[in-house]
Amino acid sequence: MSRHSTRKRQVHLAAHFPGVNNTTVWSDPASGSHIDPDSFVHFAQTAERGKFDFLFLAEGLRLREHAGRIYDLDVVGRPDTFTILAALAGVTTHLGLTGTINSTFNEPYEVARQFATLDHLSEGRAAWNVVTSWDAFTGENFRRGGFLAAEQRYERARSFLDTAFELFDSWRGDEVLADQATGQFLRAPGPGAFEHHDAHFDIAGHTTVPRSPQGRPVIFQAGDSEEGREFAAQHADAIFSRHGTLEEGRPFYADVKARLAKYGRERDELLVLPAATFVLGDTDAEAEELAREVRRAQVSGATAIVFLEQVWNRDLSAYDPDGPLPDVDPVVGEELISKGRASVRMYRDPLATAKAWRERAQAEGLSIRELMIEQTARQTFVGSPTTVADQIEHLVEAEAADGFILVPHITPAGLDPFVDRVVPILQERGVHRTDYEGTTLREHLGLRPLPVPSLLTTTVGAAGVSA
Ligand SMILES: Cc1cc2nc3c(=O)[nH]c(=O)nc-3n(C[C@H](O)[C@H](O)[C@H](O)COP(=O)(O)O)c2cc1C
């Protein structure tokens, strides 16, 4: 039974700070800085004004390259997650703060301390999107230049998360007595003791941060593979997905929810929150027209060639973006042109992709740019505020999603029209809160509080906690 059985199915809304991808139309006169603190503050406070569940930050650990050049938007779009979220904790009161943090290149001890600290600073609003990316190119930035083969990434992620949970649970929450009369600070010696030994981590000690308001951050997952979905079903509280349409969303939603029972979990313990874009107009026709303009701004002629080169894996700069697709086939094998891009890996069979794209371009009479607009510039919600509210409500009703993580194409003010014009309609319909009912992100998401680890289970070796 749904946790909202007495009222209409609630729509969860969140906001993704944009920047690094060509969804962002930085050339628009309304666009502002992607690094200025005021941009983050404006965006976060707008999301909070709309009573959103949380703000979301993606992460990239190496500036991507294309044909030997740094990809421009990365330069301003990848500041440090924890620093930004900590600053935003100070200028918001209820908004959840979700950071994407990698389990391949980090260490659980550091990450657990950082999230526990953020959860304290924000009084229970922290969330961690556990990502498993990526490759040797990114690994060059890190200690020992390390990276993991694809098949080992989720193995390490599982171990990473298990270890982090042990660290979070190494404090029960009542260890600090601070009795000024007797001078006794700790109730018992040795709080926060942990010990973890496996193929990936061989660590022991005491966690430095006492138990945080939520016990641990809310856990997100954003991988799409079989392993990624299984990882989410076992461990995550929410999934950030790519499947924001009715056709793609419903099977994905059914698939991941069906995996939960195996882990003794209920359907409402894992929320499915696809990324979504939106274009609003006074009328549907006006929005459609604006959406066409936005798509063309997102995929300029030069951007279209870059997209094509990601699949073709060869220099196509001599091709006219307003002309037909190349006759030559993609180069299969090592990535020669694009480095560090997730989208390159999405096209696992470049020859088949090239064939399908040529066929489509020929059948529909599309130029390179027109085809790339069709293939890449996906717009989830387009219409008047009422139409967009209808679309959102319908997708949630139809179990294609539990809500959406909105990515505006203008930074930082692109979220304002949604909050000003769509949110009131959803509120009026009783599917989105008019005010926060709780204070923690778990509460906003409708997740049950975590059990506090019992005395017995936190006892570790001689340093274990005792009453
Ligand atoms: C919607 C979505 C957003 C993602 N965002 C990020 C990101 O910001 N940073 C990152 O390093 N990886 C990101 N990823 C990558 C995944 O977390 C994961 O590491 C990668 O997709 C490989 O896992 P898979 O094989 O299960 O898909 C994202 C994936 C998806 C589906």
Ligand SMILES: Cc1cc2nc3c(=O)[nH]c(=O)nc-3n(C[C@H](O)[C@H](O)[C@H](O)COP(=O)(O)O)c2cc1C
Contents of the next structure:
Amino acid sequence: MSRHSTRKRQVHLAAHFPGVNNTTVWSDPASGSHIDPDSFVHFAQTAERGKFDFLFLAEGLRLREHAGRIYDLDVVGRPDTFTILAALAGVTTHLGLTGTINSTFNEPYEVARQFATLDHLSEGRAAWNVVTSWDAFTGENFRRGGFLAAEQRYERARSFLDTAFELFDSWRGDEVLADQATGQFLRAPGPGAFEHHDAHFDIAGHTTVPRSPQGRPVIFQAGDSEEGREFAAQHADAIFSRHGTLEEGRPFYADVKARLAKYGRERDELLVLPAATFVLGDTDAEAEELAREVRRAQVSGATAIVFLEQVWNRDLSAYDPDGPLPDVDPVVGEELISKGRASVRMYRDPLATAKAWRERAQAEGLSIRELMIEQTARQTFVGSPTTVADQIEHLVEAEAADGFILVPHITPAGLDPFVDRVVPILQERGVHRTDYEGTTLREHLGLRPLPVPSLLTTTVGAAGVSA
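Switching conditions: you have the form predicted together with the ligand, so give me the form predicted alone.
This part shows the chain on its own.
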């Protein structure tokens, strides 16, 4: 009997279209466009060929700036999320379509209509990664302007999601009769009625989009804070995590799963799916060498200086990236040299970070660039196809994850080697599907169907109000 034959846990796989950060090596000769429709089509169809659960799109609501200029060492700009996903619905048949849509600057009615429409167009494959926006810099692009403090952002996000759920449930699914003989289109008047009043939203009316195949999109959440974990435990179907190692993944997995009971939910009602990068080679040694080359391509000398400036918060352009770290200390203050980057929040104590980095650089003999490579550019999975399959299977079996959202460093063909070389091994071991069994994303993820709202909850004036 094979040593893999008794392993039961299935590996969920998804694909993150390479984003506008240094993970993506746009300078590689094999890299293609991040705008051309063919890039999105190739990427999506490759993921579907590998029987992945879904494709994931991140969101950028403002171009990042550094030292007062548009930051252009990484990819700049990307098309609208809903438009891309709607187009991909027409060139795929099973792949889930997940879009990151902000709850700080959008409105529930508009977002509910868009996701219900996408779920119809894709015949039940839509998913929504619910995020909040944290900075005034991004807020300047919107009429509301400004930003909300962390506790207010999640309060608004909870209200936003509650309101969107009421909108999704305002249609039961049996309202349209369309009796051509009698000329009666609706079974009863008043479909789509909703009414919601709280501190954030004061709206009432009728939703225009009938109930979609899934009832609502699958809900993702990507926050790692205490508030984010609690939000995921209460509302999400899956959580997009950054904890892809055994050491970090198991505690995170146990933590979020343990929170479900207080909301009357079972452990299998929330999937934990860390982001994961990968480098493959014919042998482990070859993969390690390729990984070193990729890391150097991801962190050029100019990129290394910019990364350092994000912590030092001052101009360091006079320093040699192949030389030692600066003797000067970071500038601590509210005004930041880098704007629009979530990563700057990781370094809440720049002086302590600078001290730790200097100590490591001195102990290991690292230059600025070498240190930045070590700090920022580690791949999750490196090895031969068999080694990578072993690593993935082990992490899922150890309950460090339910699967992984793969982030290639090349667009659009960076996913192809994984699908061609690793997926068949996982399929042979019986831990990844050889074909889709269902048609909706909820089915791919093993989530139970949503209950259909009763007539009483969709009558005018009867919709719930969030606290």
